[in-house]
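To begin, one chain is listed below as structure tokens, in the form predicted alone.
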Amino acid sequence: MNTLDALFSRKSIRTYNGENISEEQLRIILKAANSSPVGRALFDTLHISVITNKEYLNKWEDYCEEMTSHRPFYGAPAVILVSSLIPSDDLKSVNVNFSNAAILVQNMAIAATELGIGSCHIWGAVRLLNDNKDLLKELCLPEGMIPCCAIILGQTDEKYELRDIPENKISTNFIE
């Protein structure tokens, strides 16, 4: 698959067959995260947590369900959480930290598409995670790291196919 095919066929997968991804697939997906462009080369402001512990994932999902009546992992056996240092004294540049985390997740999603691995960006569950001190503590994140976004991963029976993407799907203006 070439890059444009991966981009034009990538979609959010919300059905998983319970099968784990292989160590080699995980290695490639993490390599894609590490290949991401990072604003101001602030690589030390990012942290990746690969979570496959079913007990932890169930507790996190139980908490989400309690708060929203929704189980956000759809049976995916892996969640990769991206955290960042969020400087409270420099709120003007905090968007760089969140953007860096999102770029890592997008690179992982494109790699997953290439590999035929199901993936879906996760945002709401991460917001809820930040409200639960007990769940956060279990992650043993480096000092000052705040979870920003995540991706769920797993084997799926769904297939990625090229989609017809309307060129005007998102409002666009040109300033010439």
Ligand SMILES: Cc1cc2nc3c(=O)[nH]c(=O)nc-3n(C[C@H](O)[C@H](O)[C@H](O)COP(=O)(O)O)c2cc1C
Contents of the next structure:
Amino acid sequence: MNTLDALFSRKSIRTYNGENISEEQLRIILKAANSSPVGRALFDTLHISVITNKEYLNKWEDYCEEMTSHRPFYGAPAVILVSSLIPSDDLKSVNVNFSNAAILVQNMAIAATELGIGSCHIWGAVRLLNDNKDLLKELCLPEGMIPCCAIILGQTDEKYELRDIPENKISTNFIE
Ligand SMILES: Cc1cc2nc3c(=O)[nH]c(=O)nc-3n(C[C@H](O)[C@H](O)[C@H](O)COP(=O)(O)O)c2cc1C
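Having seen the form predicted alone, please provide the structure of the form predicted in complex with this ligand.
Once more the chain from above appears, this time first in line as the rest of the complex follows.
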């Protein structure tokens, strides 16, 4: 797949067949995250947690279900969580810190498409995670790291095909 085909066929996958991704696929996905651009090259302001521990994922999903009546991982066997140092004393610059994390996740989503692995961005469960001290503690995050966003990954029986993407889906204007 070339890059544009991967971009134009990526979609959120919410059906998984329970099979995990291989170590080699995980290595490529993490390499895609590590190839992301990061504001001012401050790579140390980010942290990646690869979570495949079923017990932990169940606890996290149980908590989400309790709060929202929704299990957020759709049976995906892996969640990669991206955390970032969010400076509380410089609120005008936090867009960079959140954007860094989102870009890592999007790079992983494109890599997953190329590999034929199912993926979906997951933000709702991360918001809830930040309210649960016990779940946070088990992640052993480096000091000051705040979970920002995540991606679920797993094998799927769905196929990627080029999608019909309306070019006006997102409001656009031109300042010429
Ligand atoms: C910032 C962000 C947060 C998202 N959070 C969730 C989520 O928590 N759960 C979910 O199922 N999908 C989530 N999605 C996926 C969107 O619902 C999805 O991208 C959108 O419906 C468009 O569909 P597509 O990805 O198939 O093009 C999120 C996407 C983004 C970019």
